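There is one chain below, alone, in structure tokens, taken in the form predicted alone.
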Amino acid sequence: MKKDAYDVIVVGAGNAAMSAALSAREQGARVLVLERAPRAKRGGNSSFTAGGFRFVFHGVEDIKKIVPDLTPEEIACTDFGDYTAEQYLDDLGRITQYHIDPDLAEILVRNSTPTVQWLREKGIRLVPNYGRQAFKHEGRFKFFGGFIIGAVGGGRGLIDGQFAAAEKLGIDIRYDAQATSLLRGSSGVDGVRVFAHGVEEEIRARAVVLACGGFEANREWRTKYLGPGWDMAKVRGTRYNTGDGIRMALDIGAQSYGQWSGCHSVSWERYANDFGDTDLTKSGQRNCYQFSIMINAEGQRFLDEGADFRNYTYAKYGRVVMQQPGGYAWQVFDAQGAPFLRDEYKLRGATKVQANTLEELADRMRDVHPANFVATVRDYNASIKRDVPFNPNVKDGRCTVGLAMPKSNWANPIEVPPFEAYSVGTGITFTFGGLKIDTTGHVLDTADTPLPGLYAAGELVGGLYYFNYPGSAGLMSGAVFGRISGREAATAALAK
């Protein structure tokens, strides 16, 4: 292929990559997207998500700008609340123990709303996430945890919409094309070496955007950087995120950044497949633990199931499950908690036992110390402040008293049969370590100097998440920094 056949090459084809491609094309650049996966498995981790975006908004009027077909009935029965820039920044700081790069945090938050509006302009349909982010309680929905909006069709709907927009704009897309290294010329990065269909070739461009995910699907790197046991984790998403983009950039002097020992990991179906399946994106999810108690092999509770809204705890509890004896746990519900179980608990493939007594339940769980389990449940039931009313839409303060491991909210007793228990292991979503970028998406070298012609966005960017992650900030940051990096790469390329 002749030199400078393209202005911008985007490596990857998830939300961040497609946002970069669309943004670069807006500037008039000739754009090529390289997708390692075949067409049927395109979209990276984004295809496996719920399609949610965490963004700044002020009441229902801002929501109506993004979801103009909200009905009067929906508006009348819903408290959307608001989510200010200050709240967003506070959440990012608190959740990451204030390790987050403050400049990147500011860019993410300040660009969140215009980026969601931009996606809608590109044809992405968005709707309020009823049911998963707002329960109907006493006749009214109230959204909680700072996350309101998701793409129609979830992550797959988001990706299909972005690809449709890209094809309409004339963006070239190549599937089954694995980028293996970056090409460098006198003016910086000027292309990518690609292995496709058994043939290696060089494709030239004036700028490259890396947006091909972290290294969560690389067992060797997981064990090396996350630690022992992580080779056994289940990958919630794509099998193609093996750290290629990170490695290619490091090979030419890019700076590693962020928490390489950290990752987004959740309670996941214990016997799930090794990698995700886009036809079964929800089947392994076990995210209703706040209405359960979680029990390890020794029959003990080991975390505060009601510490905060699910959006602020689920991405760190996978690591806690892995640290338990045997690397597994059970989520235990009674008939009072069962109505709050999402559909994925009812799908085929869930490791579930049911019984009419706690003793029988322990026997059917088989790998939990039975006497300890029964004693744990009885001690938990006896400790609950039952005079505090239960409300699933707020941190209700219905807590335990006197336990070594408290439950801070939503503490309903486990006492009404039938009892149900679901076995969980650890599912890894994405890794936190990656490349250092500046606020324009430029990849930096070890001296904090921009590498000419190289930009990055999405899950291979380090510095945003440490220890934990606020739900739906991932797609939002991918879109924000994808849009910025695509625009900046195109501007630089067209100026050459």
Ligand SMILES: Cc1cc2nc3c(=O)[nH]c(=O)nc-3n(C[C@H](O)[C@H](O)[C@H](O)COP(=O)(O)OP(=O)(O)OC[C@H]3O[C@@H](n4cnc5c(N)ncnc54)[C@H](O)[C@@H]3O)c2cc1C
The other form holds:
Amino acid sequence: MKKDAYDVIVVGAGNAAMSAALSAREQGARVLVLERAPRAKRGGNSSFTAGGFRFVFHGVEDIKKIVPDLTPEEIACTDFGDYTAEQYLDDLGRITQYHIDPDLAEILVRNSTPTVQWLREKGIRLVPNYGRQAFKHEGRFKFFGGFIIGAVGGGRGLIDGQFAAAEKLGIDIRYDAQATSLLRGSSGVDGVRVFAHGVEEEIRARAVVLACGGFEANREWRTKYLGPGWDMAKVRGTRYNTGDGIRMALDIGAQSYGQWSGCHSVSWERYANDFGDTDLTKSGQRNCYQFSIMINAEGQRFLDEGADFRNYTYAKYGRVVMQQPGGYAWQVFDAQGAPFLRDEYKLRGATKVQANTLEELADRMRDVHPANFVATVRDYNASIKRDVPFNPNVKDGRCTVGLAMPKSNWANPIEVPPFEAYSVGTGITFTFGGLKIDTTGHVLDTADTPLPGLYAAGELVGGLYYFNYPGSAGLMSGAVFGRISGREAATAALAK
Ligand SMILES: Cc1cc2nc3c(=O)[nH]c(=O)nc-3n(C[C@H](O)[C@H](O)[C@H](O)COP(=O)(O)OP(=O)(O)OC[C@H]3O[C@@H](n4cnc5c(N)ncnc54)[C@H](O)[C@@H]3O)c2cc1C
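Swap state to the form predicted in complex with the named molecule from the form predicted alone:
Starting with the chain above, the whole complex follows.
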């Protein structure tokens, strides 16, 4: 390979990487994308997603700019609401217990709408996420929880669209190509060492963008940084995110940043495979817990299932499940809750039991204290403020009274047979700790000085999420910082 054959090398091929590549190419740079995975498994965690983006909008008029083919019927029966920049910043602050880097938060929020618009211009089609983000209640849909738009075809549709745009623009893509270290010359980072098809090689470029994910698929790092028990978590997405990009940058003096002991993790099918499957008919998703009660091995409730919309609680509840005896829990529904269960609960891989009495259900769960369980359900049923009407689209205030562990919203009794229970463990989505970047995507060293030629975006950036995460901020931040870092890397490379 000729020296400086490329202006910009992008390591990784998920949403952040492809946004960086498209943006760098837009500046006129010659771009190479290195994807560790084979072609059939390209796209990282981004390809496992629902393709949801959290961005600022004001009413249906803004939505129509992004989804021009909304039908008059859809408009008539939907309350899209607003999501202001102030709400977005408040959510990011509240959810992360105000640890989020304020400069990164500001960049994410202010660039969210133009970046979604930019993706659309690149050919990504977007639609409202009816069903998962808005229930039909009394004849109308009302979106809740801050995000409403997803890519057509979900994450796979998003990734295929980004690859199609990249190929059209002449971006080179190499599959089965694992970056292993960064190369440095007199003017800073000037290439990467790559292991591809059993052979090591060096590829030169004037700037490098790292966008190759966190370390959630690295069992050893999980245990080392997240703590004991995390070796047993199931990985919801790709097997290829083992922290390579973070390690490569730390090796040349980059600063570690963010919450290294934190991650996004959910309650997930207990006996799921070790890694995710983009075939959604095998999804381990169990996100309808707000219409359940969750109980542990001792037959006790241990979290507030209705504390907030699921977009604001699901990413921290995986850790809470792991902390239970044996690291598992059961989500229990009755016949009134069952209609809210999404398709993934009905798949063959779900660990499910069903019975006509609570005693029988306890017997079938086998690993839950039966007498405690029955008492927990009876106490819970007796504590519900039944005069408050149930409404799944708002925080309805239908809560329990007097329980040590409250349920704050959507507290429907578990009393109408048949009863169903689904067993869950912990599924890890992505890790929160990573590299420190500035607002141009430049990677900083331990003295907060930019490392020449090195940029980063996506999951491997630290400082955005702590303790928890607001649903669909991941793709949005990957696209925002990918677009910025690609542009900045290209500008710096072309100026060299
Ligand atoms: C099941 C699931 C559902 C989700 N749903 C949503 C959602 O709807 N909305 C949302 O915002 N977020 C969602 N997320 C989170 C979201 O996936 C991430 O926030 C986002 O995809 C991260 O993008 P990324 O580009 O940083 O990383 P990834 O998409 O994971 O891409 C990393 C890339 O780097 C490659 N790579 C790794 N190591 C190397 C190496 N050494 N050399 C070369 N390449 C390498 C990988 O193969 C991959 O292509 C979901 C996650 C999962 C698992």
